[in-house]
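Given next, in structure tokens, is a single chain: the form predicted alone.
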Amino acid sequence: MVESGRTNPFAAYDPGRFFCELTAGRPDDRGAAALLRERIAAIGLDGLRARARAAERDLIDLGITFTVYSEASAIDRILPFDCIPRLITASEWTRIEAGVRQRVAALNAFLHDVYHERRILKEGVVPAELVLGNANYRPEMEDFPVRFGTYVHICGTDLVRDEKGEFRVLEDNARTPSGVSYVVENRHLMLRAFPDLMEGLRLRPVDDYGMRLRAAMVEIAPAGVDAPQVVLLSPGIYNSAYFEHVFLAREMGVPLVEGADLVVDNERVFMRTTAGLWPVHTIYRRIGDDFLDPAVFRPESLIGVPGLIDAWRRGNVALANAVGTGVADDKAVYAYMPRIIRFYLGEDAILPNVETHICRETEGLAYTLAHLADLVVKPVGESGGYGITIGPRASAGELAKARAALLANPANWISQPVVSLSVGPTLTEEGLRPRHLDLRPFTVTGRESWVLPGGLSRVALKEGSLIVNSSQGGGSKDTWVLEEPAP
């Protein structure tokens, strides 16, 4: 029964076992959480669905897009919004910040290490053949030096909060990771449509992103370079996250160009401009690795810069995030980052993996096959959330398709047991519903890293649904990082 639009928003919301981002009892919360639940039940359901109407109008008159290309055609779609916020705590934000910073600088170490010396792989704490034999394994990148040793510049880290209400890392996105721009569009989205809900509440800002990118971006600029020409490299209007591309150029204060908008003349990178060329020294590319040079990768590439890699090489231009950074967020590596952050750190990881069976393994293969009907099972060189196999809600026929697929070729699947993932209370046609969440922070890192406060807070709106992903119907909400209360 849909509820009255008079009735408290939170009168029949039941998170049941899971963990919810604003019931649960948190004392670290300072009462924002009980203060936030208050103002919720006094704007009302009809109040809130009126809001979250005038908020998706935004979205659409703003053209804050992405595109789905799994159907018949390429359609733009708002990535839907719900506009009840997730709320961390000041010491919860320490430590995610704290975890997900030791695992990028363990996936820069890691790479630096495969790419040059190998030792982890010498020492046989990473099988060989899982980096060398790696499809986003570069040999261009061989003995080839990157400034600060920051292999990866911008990386998104997938967290998820168990039943216990414990983050633990789902996945690394090491290569162009994307959905940044909504974190700071949903902040603005809510400063308009739910000013009331704030007012008080000392919350840290998501503003400075595009500052503290463009500042990485500069700092990683050939050496001797006095003000560094950064410009943002987009496949164009067809990519799925061409909103992006242009919001972050805006956001840096940097030209966004395409492969044609480039060209490489002795070595060097120019920008083709109405006054002539114009030297660029700095590309934060959001092109895959396989498209970027066409005179190294695919020669049939139409979106790439002929000559980039070797300009690179020369020290003329420098290319964020470097190429080769696909083989540290493999997700068959992923299950090794303990050890990773051990062997280069000497440190046991702060935000632990979720347990992981490597089927490339005959004991991880065995244990996977045994217990299919219970496991969540992975393709490797996936994102997005396609071709996963959620053992406990899949059917008989889906289950013996998955076990073919792993016989066939073990080395393409990990296996995880279903995590209890929280909820949050999300807005539905049924009043205020839990719905399953992850949290993707976003770390940016030149000669230091700076982790943006929160990240993009996913939340999948079908009930009961894990798979919070955009292309997979997921939507997003805001997330409110509580600042330390004043001395």
Given for the second form:
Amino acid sequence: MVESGRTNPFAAYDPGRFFCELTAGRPDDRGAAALLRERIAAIGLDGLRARARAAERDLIDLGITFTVYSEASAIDRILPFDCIPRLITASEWTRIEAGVRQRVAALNAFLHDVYHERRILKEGVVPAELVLGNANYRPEMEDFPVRFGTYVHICGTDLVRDEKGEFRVLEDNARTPSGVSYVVENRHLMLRAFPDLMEGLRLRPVDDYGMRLRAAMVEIAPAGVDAPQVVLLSPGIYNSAYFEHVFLAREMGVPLVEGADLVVDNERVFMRTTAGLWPVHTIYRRIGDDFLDPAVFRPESLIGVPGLIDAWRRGNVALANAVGTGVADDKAVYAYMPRIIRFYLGEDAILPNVETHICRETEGLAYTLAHLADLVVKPVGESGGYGITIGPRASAGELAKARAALLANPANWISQPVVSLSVGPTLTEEGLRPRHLDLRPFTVTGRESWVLPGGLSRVALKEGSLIVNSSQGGGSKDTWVLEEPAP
Amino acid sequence: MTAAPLLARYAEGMFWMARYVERVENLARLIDVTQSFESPGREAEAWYALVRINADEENFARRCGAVSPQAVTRFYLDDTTNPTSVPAAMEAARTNARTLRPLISTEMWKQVNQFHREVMETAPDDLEGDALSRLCARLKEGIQAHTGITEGTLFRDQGWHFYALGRLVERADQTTRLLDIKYHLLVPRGREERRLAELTQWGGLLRAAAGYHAFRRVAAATFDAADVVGFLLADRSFPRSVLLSLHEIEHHLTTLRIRYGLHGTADALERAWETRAAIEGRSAERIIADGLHEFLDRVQRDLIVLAGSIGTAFFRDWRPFAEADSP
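Please supply the coordinates for the form predicted together with its partner chain, as a counterpart to the form predicted alone shown previously.
The complete assembly is shown below, putting the previous chain first.
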């Protein structure tokens, strides 16, 4: 049924058994959710649709797009934007912030350990072969010191919220997490198109991400450099995240360079300018480890910089994130994160994991095979939501395929129960409907960690879908973190 | 606060974005004037002149074959695969703008992006009858909007100077081509008919360059070919004259040299002086008597060398390690 513009858009809204981010009772929101619902209702469906169309037009004109590659073509798409914001209360945020900080601290301690003493492997907390045999383990990193022990300077922690409203960590993104540009752009878009929705609400600002990031990049530069030159290294305009690279370079006020703009001479890195070679001290790289330096990793990489790793190992340039962080955010290591946190920090995880079965272990494989139809099966070392089989939604043929893949190479897989992701009211053709959400807060770490209030709320726009990835039909929402009440 | 010097790739992108954008405007001007040069029964000849002044004879023959007004307008306005077309130039301008997004203003990028979409939506109907002139007007206005936004929002550091250089080199080149169109046009035989036809053609040319009114202000009541040639080539105040463009090129090269210490500008400056001297050193009458077409050809070749000199010094044949600062 298509609702007309005049009825209350929440009249037919039913989140069912899922936790709803806008209608579930949350005593500590001080009436913000109810106020927001009232304002949304006052604008009405027609008004929402008209403004949403204008907002999407804006995104296209501004070129706030990502590129989807299929076999033969590359199409610029906007990340679909849903104009109904997601609300996070001050106390919820306090918990999330503490949880992701703890997680990032543990990831850095873990990386330092596995590339140095390997205590955690020697004590058998994490199986050694899981780390040392991991494709993302980089022997080049062994015994190599990084400033402040920070390997993961930018971390995106994917959170989901279960039926009871509890936040759980679904995944760590410790390599080159993306999406932060949408957090800031979505807020700008909401300020332009829906100023009346936020009027009088005290929200935590998201504007200073670029400044914080730049400050961290300056902190990690080689010691003794007066005014470190920071650059952002991008694969270039054909990369699907190019818009974000531009955004971050602009927000930091630093040049966006491509591999060919950099040269290494005498183990120092320079960029090619109209005035000659200009020294570079910190590189925020948005290029995977494999492609960074053809002299060390993939020799066929055209987007990298020959000699970069040498210059780095000499301590003449800093790289963010450090090389070899992929061994920590691997889906197989993820299962051990609660134990990793306890091992290094002596604390329980503030944000629990989603229960995870490791198929490289006999028990995990047996359990997964026995409950395939009830589990989500994920390949380790993949990103972007590719290769996932959602048991309860899969056909008999798809299940058989997943089973065969599991048996062929069990170590490549983990499985998890289907988490009942929370929902948020989302503007659809039919009216406001519940759609599943996740949340990716971003943590920036130089000497210390800072967490951007909120993060990227991704929304699965298809009815019932749990896959929020932008490459697979996901969109995003503005994420509003309410300020602490004034004391 | 010392800012880092400009990335060589950005300098190149600025130069080329400006050239492509200027090319779109000038193509629109050329097409507009060509339409007014059609004479009944001989339409194809006027349009083929356009192909010749752009040195597109071979390219056109390969893609289109027979010459007709429709074939030529499609070739320049509605053929994305023709590298010398308006849509191809706009595509190249946008690709450069995309690589320059960290540098240029958001408003510049937004307008280029929107205008690019508009150009790509050109339909066959837009090329018919009176719609063609309206299309040319829209193209000119779109680029003028770009120029205005750039003037009002682009930060005036090195990038601005490379942008200005691209625009001026292209503009000087295009003005010589506009002038050259006269060389390819036919005139009637009879003395009085010839005089009148020439008047109309020169007037059309001046209008296409947006110089008709200014020309009337400075020229004598009765004018001849040499006055128009002198105006488009060597006027010191007309924004599209070749001489004024060269003066401004020298200004931007000098600023890059003095304010930013870019000594690689020396050769390009010398080229600009030489070309300017060639124009200033002789009267329009002399140029016409010696062969206008040949003279314009020479200026076009000089401009190619000038652009190459800027490219060699700052973009392409850049010599790594030559002047490396030690950190």
